[in-house]
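First comes one chain, alone, set out as structure tokens in the form predicted alone.
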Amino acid sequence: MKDSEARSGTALTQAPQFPRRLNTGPAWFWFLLPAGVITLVFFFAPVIITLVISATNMSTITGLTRWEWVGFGNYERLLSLPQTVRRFWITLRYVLFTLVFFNVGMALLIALITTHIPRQLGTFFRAVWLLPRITPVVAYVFMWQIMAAAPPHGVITSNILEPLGGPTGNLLPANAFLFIVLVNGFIGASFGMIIFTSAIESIRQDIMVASLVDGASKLQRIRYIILPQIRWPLLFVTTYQTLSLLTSYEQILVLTGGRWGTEVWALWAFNVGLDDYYGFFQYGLGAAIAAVLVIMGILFALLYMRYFRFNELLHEPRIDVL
């Protein structure tokens, strides 16, 4: 009896025998390969590729066996066109409007008010702003011409402008800065709106009903509670979506094709590069305008880490140990 017992306790305390574990390299390393491998190969590779065309001159004229090797030429050449100017500060202003009165700001104020009120009605009123981005591209613009179109077909000329007096053409060549900010900008605020939604909703209650305990308005929980807590998703939103504006184009093409004034910058590489009326594509001057556009991503990433104090955001919670 004492020996079985005896035994069963040195069994017990003895530590279970497992496997040799087959020395493969830090963990880490294989949860992040794939991850790597799909960065490396669609977002590093293009923009290598991307800088390389730039320096040549490659076109439909040398085709992709006769090109030389142009340098800075490119680039040059990009800094001697009238245009130059006049396309970069269209794109500025078209980025800026876009980003901070819908991307953000419409963005931020629909989750604030959905998550305000009855969790269904804001459920729906969230819905509904999803819409446009579920709608093809091509119908989606051309419910915005027939907006803007001049009567008997122009919804607001017809229906509003019209009785007040107001203008009766079309409105899209006078406006058409407006309506390519209006187009993107309600596609944009859907995707701020989820994100935002998440965040708000993510938020400890504990720490919003000691808010109401303690009197708070909601303007003051929203200024002091909500807003500090989102800083990771209003950088993201905010860095994700200037890239975005910067880099799309597609809703201006079909709603403008770049006239009256909205060639906008990712616009420009795209006609000059792949679709010139004559068929001359310059392969070389549209990559160059292009590696221009992942320099401004890269400067206004590093503007928005600064300004949302990035460095402040990757530091570890601090954790009172009793």
Contents of the next structure:
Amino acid sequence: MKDSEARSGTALTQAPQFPRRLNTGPAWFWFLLPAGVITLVFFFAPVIITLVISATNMSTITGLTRWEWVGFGNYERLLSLPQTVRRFWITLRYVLFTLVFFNVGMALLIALITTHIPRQLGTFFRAVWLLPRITPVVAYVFMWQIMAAAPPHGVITSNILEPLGGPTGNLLPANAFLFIVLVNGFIGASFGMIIFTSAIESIRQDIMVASLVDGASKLQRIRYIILPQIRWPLLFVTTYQTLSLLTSYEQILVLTGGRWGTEVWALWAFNVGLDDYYGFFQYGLGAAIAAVLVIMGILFALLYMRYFRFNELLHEPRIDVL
Amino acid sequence: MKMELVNLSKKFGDVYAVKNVSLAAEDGELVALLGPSGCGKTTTLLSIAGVYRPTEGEILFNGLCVNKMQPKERDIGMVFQSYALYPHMNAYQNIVFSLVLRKRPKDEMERAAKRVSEMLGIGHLLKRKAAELSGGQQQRVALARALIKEPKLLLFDEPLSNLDARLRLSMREEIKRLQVQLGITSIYVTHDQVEAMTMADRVAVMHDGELLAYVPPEELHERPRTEFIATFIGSPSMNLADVTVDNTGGSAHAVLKNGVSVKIPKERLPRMPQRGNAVRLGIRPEDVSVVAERSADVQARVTFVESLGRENLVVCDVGGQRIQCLTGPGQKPPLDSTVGLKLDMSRAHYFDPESQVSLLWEN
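Can you switch from the form predicted alone and show the form predicted in complex with the partner chain instead?
Below is the entire complex, every chain and molecule, led by the chain shown above.
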């Protein structure tokens, strides 16, 4: 801490000075070292390596030895590729729909409903919503495939659509986008649900009572008391889920493999860089596609922080001795 | 508005938090619900507020049963021990919140907020958030928030308990003054007997969910109906001693276990319990004085002396019986000395040792 700050501080600074060795000595360095190393090796290094590879023409043809620097060549190629714009819109729509309708929207709805019904019932419903998350991905996606399949195996087609005389083919190709949103949303909703529920339940009881006495209906209480009080968890879940949706592709890979207009950006990076049918993996181009994702992620994070006024949610600690 | 509780009971699971309580607060009256923690006073208050549904019995507002009414339909204002200001709103937004919910026009809100904030002297604080206000200021904002609705009934849940001693005194005065001035029927929950005695028109003493007494404050102190009330009201609390009443030969005497007997004045002679003549004698510390040995009723050994500033609390031992007395500032007998005690038996109380009911006052 700077001296000027210390002087303008509270009466605490007037008290006998504690030894300030923590501030001046190298202790802070050793305290930060383990976390620092982990951050560097596992968070920064992959980003740097991705950026470095994205500036090369590395692929299965060049191997790890005969590659060449291409500068922004891969990015220029990205811009000229006809798929790029399409992938971009698919990703944006996928993230937006899943986020709004499930990971934040549905999560908030479940949290609000299950905290306004008898407690045990609420716990039961929340437990049900956790099932998709604890089911192995392949088994879970397989259930969706059965759901969408053509008769006689398809759950929806043979039980609902066929008796009603509706279409009887496999539902997946025609509604692939809807299905990838549903598949991801049903998993994603439980994360926000848990966080929102605990945030709602930790709102002080006297404030809830005061709002009732002040004349708030249940809906008004949600709007004027609960939502403002859980702004911080809302910010966190929105940010976190945006970033994880941007980079998520496993469910889509298993469900559609990217067919029928469901190849989102992260899946594209995977397909180009690591999963070509003919074994032609373009590491350089794949890394460039992934790097765009990293930049998009950072931009979203900054946008959210500004919009939610992140700084105002944190208070400077008043303890001076640390 | 007249507020009545008729055989009100509230159960949580199998436990009665409030049991068969009946009382009525007349229009403009301030009623204190007094009792130790867990006696059911706050449960009673929250039932009146409509936050809890009564298990049995009725709550009547001006004779109308409000059991099924939502809190917002009850026309009440409430002040909490924790102030319960909405942390994300400033003082002004807190105060006008009830009007915002009713979608009142903006200028009406501003006028109403001005009126109540001037009444409470918080006009200059309206832009501050709850966390930027001191405890006393927060409680004023909370009071303004309760008053802006012009409620028919004000509910106070230990509003002064979180304030420091000096502020508590001035707020006590202010709340009482406002309540009288506005003439709003009020229910005031407190565990502080001084608060209850000084502010309330009538005090309802609760214990284990039951209503033990519902009387004006003076009567609570002077004519306690049960041993619990006698010891709960008054500080330091009333001395109790098991005695037998000897009513043979002209005058009555209370005989302590160690054989010492004290004369009972005729006009203060208790009824006798159904069995035997053993009763419990109660005498307040202020009715026991340290006197010269020849005019004393009993001899006592001093075991502890506590200086309270204006007076001294002298704890004595009378043949194994502990008796506390309050003496003047100059009178501070040394520890382990023997002193004479005079008991003002014209102010003594008697209780049935079994039922703990007063043997002097009718229930």
